[in-house]
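In the block that follows, a single chain appears as structure tokens, in the form predicted on its own.
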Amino acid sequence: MLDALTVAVAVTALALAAWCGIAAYRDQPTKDWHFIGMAVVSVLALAQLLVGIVQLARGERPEQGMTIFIAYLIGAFAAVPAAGFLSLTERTRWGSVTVAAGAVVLAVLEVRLYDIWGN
């Protein structure tokens, strides 16, 4: 895995979590600019998914097993879009809380991906 990409995804996910957490604290639902932030984080997660697939295709293997690595890659890619979709159905402050929680989950998944790969 690319360490810089892993850090970039985790940091942007935590920034999104803080941003949506502040919106929830202010009793605001997710707004259009939050969805732009989710798109940025999702594009980074997609880049990481593609890098992971390319590395597996080149014959590199994670230390803790390929199946769990692929599962975590897919989960990391899906965490923020799933939270964003749920926030569309909940147009109160809880939609912002949902996105903040999904972004924190993504940051934790990034740490775990780093460990699974063996760095």
Given for the second form:
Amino acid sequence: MLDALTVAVAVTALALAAWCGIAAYRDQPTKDWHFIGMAVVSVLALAQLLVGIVQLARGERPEQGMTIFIAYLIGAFAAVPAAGFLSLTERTRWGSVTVAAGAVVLAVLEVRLYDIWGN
Amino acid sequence: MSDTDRTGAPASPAPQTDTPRQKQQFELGTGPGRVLVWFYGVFTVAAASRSIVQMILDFDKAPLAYVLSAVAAVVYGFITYSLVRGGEKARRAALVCCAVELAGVLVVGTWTLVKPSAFPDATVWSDFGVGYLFIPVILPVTGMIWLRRARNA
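Go ahead and give the structure of the form predicted together with the partner chain, now that the form predicted on its own is out.
Whole complex next, starting from this chain.
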């Protein structure tokens, strides 16, 4: 797939995790700026989902199977928004922890996506 | 929530002398519990989609592994639901499920190490959850600590 995009999603996700981790450490809930950060990461993940679908449509095939690839693409796209919604209803430091955990999950999914696509 | 408490629920350390009516409404899915809801939700989706895909694509390759993944998905799903629901009944049910989950990880983890031939393909719980950063082992322990503390909250 587009390796640059995979790396970009993983790196921004880890940055988001660190950022929200700091907020949690300072006993703060997620704020507007954090949600903008989540939006950036989510847009990148959405771009990745679209690129992945386009590449499948063009006949390229992931090494470890198409179903698993699509499942991971969707999971990667949904991870941060889902954590973001949870943090909207949890206005404490634990909301920040949730988003940080969500971003880490996304970074792990990116590593898996890279493996699944192969080279 | 009507209180038709089943007495059959085993392994519950909660004393029956609690006054359930007062404690029924307490939240399990807020504060630190929110993080648990997130992780259990993720693992429900992960285990469920994994087992569904594998059962549909090639069930015959490793039926035992895929069935165990499905069982794990059900356990995770039920704990997620209990955390969101809150209350004493849900707390006890989730506690039992966390114990089942921990036992499952330990048994399957040992099993995969002792007799790898029984598992041609991995489950969520294989090798104590190494493929999932050992979160399958950490999660039930954290869950039980949280559920025990939530009782006194």
